[in-house]
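First, one chain by itself in structure tokens, the form predicted on its own.
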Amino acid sequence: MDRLLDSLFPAPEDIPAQWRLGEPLEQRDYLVAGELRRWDGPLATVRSPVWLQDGNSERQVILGSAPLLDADTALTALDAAVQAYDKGRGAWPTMRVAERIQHVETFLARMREQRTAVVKLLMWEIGKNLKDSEKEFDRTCDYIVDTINALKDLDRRSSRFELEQGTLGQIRRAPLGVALCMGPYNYPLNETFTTLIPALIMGNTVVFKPAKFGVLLIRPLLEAFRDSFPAGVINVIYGRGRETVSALMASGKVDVFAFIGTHKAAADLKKLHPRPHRLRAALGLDAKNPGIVLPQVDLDNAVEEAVTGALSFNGQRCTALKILFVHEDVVAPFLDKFQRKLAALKPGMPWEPGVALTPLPEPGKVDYLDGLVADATGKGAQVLNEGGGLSRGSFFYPALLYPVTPAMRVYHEEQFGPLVPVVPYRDLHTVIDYVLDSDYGQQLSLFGNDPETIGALVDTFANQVGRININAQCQRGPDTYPFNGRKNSAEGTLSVHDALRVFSIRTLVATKFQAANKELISEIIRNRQSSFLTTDYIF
């Protein structure tokens, strides 16, 4: 293991020429108003978690740096979307949904031309390995087209009149105002998109920053938002949280918060808007979803399933499997079986085929996974897996834990990375007591194969968690499933079929069924004196 840490970072002349890297980007260019900006004022210098062998010492690299931009200028960017939507009264929101659709189709045309520059970003900025980072890309395309095609079936729906108790109405979906979009850095592109193209599409304006890593993967897509849409309809800033997000939600003008992250950042967000009756929210969060291994199982399944769910992409994933509880008396060829698999996973640089564990972009995050080790080790658990645990930069190896106990704080807090902590138990009751009792519930799997007992616990975890897996590991997808979570894990629920409804209101236009009223609403549409009312039919 010392032998593969010493090697893992290559040099400079080692990378494919494809994916090596120019000179460091130092980008100054926001979007505000249907304009690229300059900002002259600091910037955040922006790292790769990719070191580079350096004589006889390692050196991280440093891929260009992003705009800081203050208070002042976020709002800037607000009040763009607050006059490109000017009390729903904009082009943007009263446009037809044909012409709004043909305008993300051109988009997404435009977006495809980026693929290598994003793909390659993708790896460099955050460490996801080449094949994960062209899925990422390609996913987020095909949920584009989804959304699209959603929007579609949904407004033919929507393109008839009903007549009930005399009363002749058409329920028609109109826009919120001005969305706030924030994705997380270990999905930038595709978790950012999946509230981003929604918001989008169902007429609101919107005012989008980047994940705090995968930063400057956006700016090959800066030009194709531009072009694409009319001006202040989607505005894109960069800088401090802290700084920019607050002032733009204690300004009172947004009113849809879209935001993945954790559930205190966003609390405090929420609490700084002067009118949260007013604020819609969509919010993905924090999640320690569990892995229950039955006595009666396909442990072959069970680990294959348990071994990538737990450390895809490291682990860092909100859908991650974050503790296993194996039974009693699978637990030892249980744990025997997923050694061999973890020992199989390649380390290596993103770019390297086969590759499966990569450098994490977090800074500190090496330490705080050492601080878990540690804290368990300490209370009695063990490393089982050769080299679990060791460290080399930004690379961690993954450490299989066991046994975890509630004692340690990996028990209990979301490691977000590649530990793997296994409890063992012999009463089922102490697992479901686990689920019961935690402020978490977005997911969880089960892996058996005995109907009565799977049945049983089916029952007892629909009303804890959004969703549960039977024999396979959680995971988002498809993107036409609700994606969704109790607790501290979620509000608001994101599919393609949802995430239209969460970014839009329906809305009644109704009238007496009367010969007169019948007449006016008959003219209304055949001379398209309405972009609301009206019975176009999108093929």
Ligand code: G3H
Contents of the next structure:
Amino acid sequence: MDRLLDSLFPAPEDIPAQWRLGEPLEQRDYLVAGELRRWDGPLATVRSPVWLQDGNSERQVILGSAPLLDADTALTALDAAVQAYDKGRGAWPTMRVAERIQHVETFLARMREQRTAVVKLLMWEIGKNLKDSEKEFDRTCDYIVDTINALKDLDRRSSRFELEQGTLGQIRRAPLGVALCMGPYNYPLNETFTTLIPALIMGNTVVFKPAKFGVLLIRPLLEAFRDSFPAGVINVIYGRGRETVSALMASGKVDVFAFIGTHKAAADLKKLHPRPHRLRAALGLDAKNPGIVLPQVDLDNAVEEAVTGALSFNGQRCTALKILFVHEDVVAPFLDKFQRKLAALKPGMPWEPGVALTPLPEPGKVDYLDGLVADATGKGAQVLNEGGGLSRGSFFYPALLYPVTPAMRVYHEEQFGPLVPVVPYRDLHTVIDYVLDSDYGQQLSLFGNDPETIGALVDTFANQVGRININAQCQRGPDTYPFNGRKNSAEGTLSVHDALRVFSIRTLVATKFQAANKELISEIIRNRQSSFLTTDYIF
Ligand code: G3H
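Next up, can you give the form predicted together with this ligand of this protein, since the form predicted on its own came first?
What follows is the whole complex; the chain from before opens it.
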């Protein structure tokens, strides 16, 4: 393992030509009111999780720098969004749905042109392997297409009138105002766009701040944003959240807060809003999804799913399996099979074919994981797999920890990294209590094939988490399914069609079903005198 780690980071000349970097990218542009403006203030250095051989040592790659906007500059972006919304009277919030869709389609076409640039930066900025980086880009484009289709569907259903108890009505969804969208570093493109695009397409105006890592990869999209939407509809800012986002929230001008991150940060930011009752929030937060392996089980499948569930993208997924409860009767073969699968995962650089384990972008993360391992081993756990927990620079080789107990930090903390804690159990009630008492409630996985036990557990857990996966790892997709969580794990539900609802409110136009009113409404529709009151049918 030591030899493997010695040769993990490449020399610059070992990197395939197509993935080599040019000069560091000094980004000073940000997007406000339809203009790319230049920031002449301080910049944040953007570092890669990738280190390179440099003579006898290794050095971290500097990718470039990004603007550290101050609060006043961030507020200019918010003001641009407020102005473009214009209290709901702006061109964008009043535009016909079909036209808004055209703007999003224009953006999508321009975005697709940037696939290679964005994928390359995904690998260099967050260390996501090539296959998953491509998947993230393509999945995001698919999400946009699905969103357009879902909105067309919604609009078709809203284009008819209803008659209830003598009242004629038309119900449509209208925008909420100014949305602030912030995504996470593990899916800096996909998760951000799953709020940003629905917010825009429903007629809101947006301030978007990229995640803490995965910042430069938004740069290739700035012109596409600028050219595809009316001025001020989408504004992109950079900087420290404490400086910029706090000021935006404290202004009281944000109507919708879409945020993926920790519950603590979300709570702190929400508290800054002076009129919390006027703030709608869509939050994706912490999770500690358990995988529960029952005594009657297809072990090969359970191990297969548990390995990818716990370790894909090095465990840096909110949906990752972050603790495994394995019944004592099967724990020995489970651990044995798990180690063998783990040993087959290839460590390396993100662009290497077949690579599964890559360096971690968060500074201090390796030390944090070391601390969790030391705490667990100090309290009686062992690292079972060869080389488990060894690290080099930003790379941490996964550690399979066993037996884990409630006394250990890793039993409770969301490691968000390549640590796999395994807790043996005999009495299923200890596992049920873990879920009931947990502060998190996103998802869980059940592995087993006894219908009676699985049926009973589904009933027990249905009121605890947002999704129960049977003989499968936890995950967000397919994106048409609801994605949410209870307790500290989320606020609101996202899916392709739920997101359209999150960023809008139903508005009803109603009148008494009388001859004069019928004539009035018919005239408005016939003469196309309203964008809202219309029976236009989008194909
Ligand atoms: O980080 C959390 C993501 O929503 C997980 O999505 O299950 O598709 O990896 P995923």
